[in-house]
Each structure stands twice: as structure tokens, then as C-alpha cells.
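In the form predicted alone, a lone chain appears below as C-alpha cells.
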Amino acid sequence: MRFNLLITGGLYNSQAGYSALAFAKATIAAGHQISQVFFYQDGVTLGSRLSMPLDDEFEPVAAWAEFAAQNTLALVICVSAGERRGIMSDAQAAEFAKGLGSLHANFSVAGLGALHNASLESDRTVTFK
């Protein structure tokens, strides 16, 4: 089975990122596939390279980046939602004269069309709020 994951809950105001990561790990371990992980609304904050959890706290951004690298998984943030929340690539930041971007290197930006296409290619889309 092939899953598309949609995360809308923010970095520190929701368990969505943590729950989705646990689901993704279990999905891969069970032999299933993940077409992509799409971060939308406040979920885009999970793609910020600037987040700094305390030393004894779980670091969700790094955990997602590591998991994606190990499993060749696309981590995609919504371009519009990211721009509204200050999460953007270096190219976007330069376009808007904002200096350097804040997007973590293991994440990319795309429009809602990427979510739509991944949903069409998947058997299920699972949303984490």
C-alpha cells in the first residue's frame, strides 16, 4: 500500500509531527511505501532549520530530516503557507529581499498541486492535525 501524509499541526502547538513520524516509521517497517510528506498550514514550521529545542527535548525537524534521508522520502512544505510563516528557501528569501531562507536542507517547497498529485498516486492520504 502507498500512503501520502499531510501534516497541518505546528512544530510546538501540536503532536501532529511526532504522530506522523511514528506512523511513517511503522508504515515503512511494515513494507508499505510513502509517496511524500506534505506540510501545510502551521505544519510548515516543521521545515524550519532555525528551530532550537532544548537539549533534553525531542528535535522533530532533525528527526524528519534523518528519516527522510534514510528512506529517500520527499518532505514538501506548501510554498504559500511557508511564506506566510517565514519558512522559505534561500531562493525565495532572495526574491523577497529577506536575506537567507529558513528552510531545512532536507525539505523542499511546492504548491498544493504536489499534494494533489501525490494523493492521486497513493492508495490513502492520512492527515495529522
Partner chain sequence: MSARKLLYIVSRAPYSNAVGQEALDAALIGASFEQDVSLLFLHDGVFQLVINQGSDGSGLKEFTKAYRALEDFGIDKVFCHDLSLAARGLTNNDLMRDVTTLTGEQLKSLVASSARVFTF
The other form holds:
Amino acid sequence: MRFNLLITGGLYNSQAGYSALAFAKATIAAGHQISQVFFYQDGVTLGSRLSMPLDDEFEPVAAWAEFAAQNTLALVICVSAGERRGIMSDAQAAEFAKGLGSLHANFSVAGLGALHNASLESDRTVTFK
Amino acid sequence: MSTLFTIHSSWYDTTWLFEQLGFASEGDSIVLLQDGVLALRSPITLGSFLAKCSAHNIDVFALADDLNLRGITSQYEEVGLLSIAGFVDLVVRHDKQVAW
Amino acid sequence: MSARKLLYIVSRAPYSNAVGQEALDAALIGASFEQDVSLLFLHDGVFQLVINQGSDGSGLKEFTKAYRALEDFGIDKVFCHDLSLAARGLTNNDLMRDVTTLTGEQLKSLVASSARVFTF
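Pass me the form predicted together with its partner chain as well; I've looked at the form predicted alone already.
Shown next: the complete complex, the earlier chain at its head.
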């Protein structure tokens, strides 16, 4: 079955990033496909390359980036929700004259159309808040 | 079309869903996860909610990992304990998910 | 592919978060895909539609004005849950636009018949 995931809970105000990652791993282990993971609302903070937890803490951004790289998974940040919260690529940051961007290299940026495309083409859309 | 309702927030923030709406239909399922599992420590209201679910043939589950993390053990036989793999299977068995 | 039923549910009041704006953005994109879009205001979400919002131009933007023009963007199914209104002492006369009020049973059918449900 084809899944797409929607994560709306933020880096440190929700367990969503952790729960969705465990769910994504189990989904792939069960032989399903994940077409896209879309980060919206406070969920965009999971794409921050500048997040720096203490050494012995779980690192949500790094964990997602590594999992995505291993499984060639698309991690997509909503452009407008990201810009509101200061999560943007180098190109966006340059456009706004804000220096370097804050988006992790394993994430990309797209509009809400990408969420709807993925949702309409998948068998299941699963949201984590 | 059957629906899988997932409850991600504390029972005390989402109890209105159950009280006002009775939103689930026969054949739907409910999964408590993240802070949703705190519902298993709401003995006064949870009992009547589970009775209602049972009467309408709505299954209720809690994600075992999230219970364990919070040091909560289920005292309700009606609540199925769910592994993360079991959660994936439940998503497959329902036509859609609605997250709260 | 024929149009599918997409339901967007707003259950939070405006101004203390971006939930309303971001739910609206998502619903408008859904409608631009020429899908069958419904927008439902539930629980504290009914406060999004209350008349006489605004702060004399200073501070927070009164983004909820956009709810008056939903039809222009292809969203003509706008619902409020009747008990959510009643519990807050609100009637249709307190709202900035026409809505269809739904009973709990009707709401249950709306959720059941939707292909995708996005909650905010």
C-alpha cells in the first residue's frame, strides 16, 4: 500500500516527530511504500538543521534525515509555514536577505499542492499531531 | 467507509470529542497514542466511554510503547494493546485516518 | 479521476495560534485541485466566524475576513456543529457568513463519507 505522512506537531511541543518516525519505520518494514512525508504547521521545525539537542538526547531532525537517506524518502517542508517559523533553504533565505538558511540538507521545500498531490495519489494519509 | 480515529492529546483536552459528538460509527476504531494514552488514567469517565464504544462495535486500542514510556499500565480489558506494527495494520484495515 | 470529498476541520479559536490561517490555506489548495471540499468549524473553531473581529488596524491581521469569500475560491460547503455554537452562547446571527449547522449525527455522516479528513 502507498502511504503519505503529514506531521503537524512541532520539534519540542509534541511527540509527533518521534511517533511518526516509528510509524514510518514499521510501515516500510511491513512492505508498504511511503511516497512523501509532509511537514506543516509547527511540524516544519523538524526540518531545522540548527537544532542541537544535548549529547544523550534523541535527535529528531538527524533521525529523520538519516531514515530518509536510507530509504530515499522525500521529506517536504511547507514553504509558507516554514517561512513563518524561520525554517527555509539557503535560496529562500538569500531571497529575503537573511543570510544562510536553516533547512536541513535532506529536506526540501514545496507548497501545499505537494501535500494534496501525495494524499490524492496515496492509499492512506496518516497525520501525526 | 470505516475510519480510524487517532487521539494524540490528553483525554482532558479531547473529552469534548467523545461527550458532544459520539463521532465514531459502527466498525470504526480508536487508537490512543502520545498523550492520548493518559485516558487510561481517567477512570471516572473512561468506563462509560468504553461501554458506549463496545455497544456500538467500536474497537479501542492504546499504543503500548507510549503507555510504557509514561509508566501507565492498562487496567481495561476492552482496550487492546497495540505495537507500532499493529498500528500500521490498523491503518491498512480502515479506509482513512482522522487525527485529534 | 473524479472529485473526492476532502474535509477540513477547524477546532481552535483564532489569534492565539496560526491554526485558522493554515487550515484555510490547506482548504483553498484542496479546492484548487477541483476536489469536493467541505470546511467544518467545530468546538472552539466556531469562534473563527464570529462577527466584529479586529483591532483597529494595529497588531494581528484579521485574516478571518477571508471566510466571507470562500465561494470565490470554490468552497461552498461551510459547516458549523450546532452544539459547539450553543455551548458558547452563539447562534447563526453572531456569525459573519452563512453556514449550514450540523447535528452530531450529520457530522458523523460527513466524516464517514469523506475520503480525506484534515484536522486543525
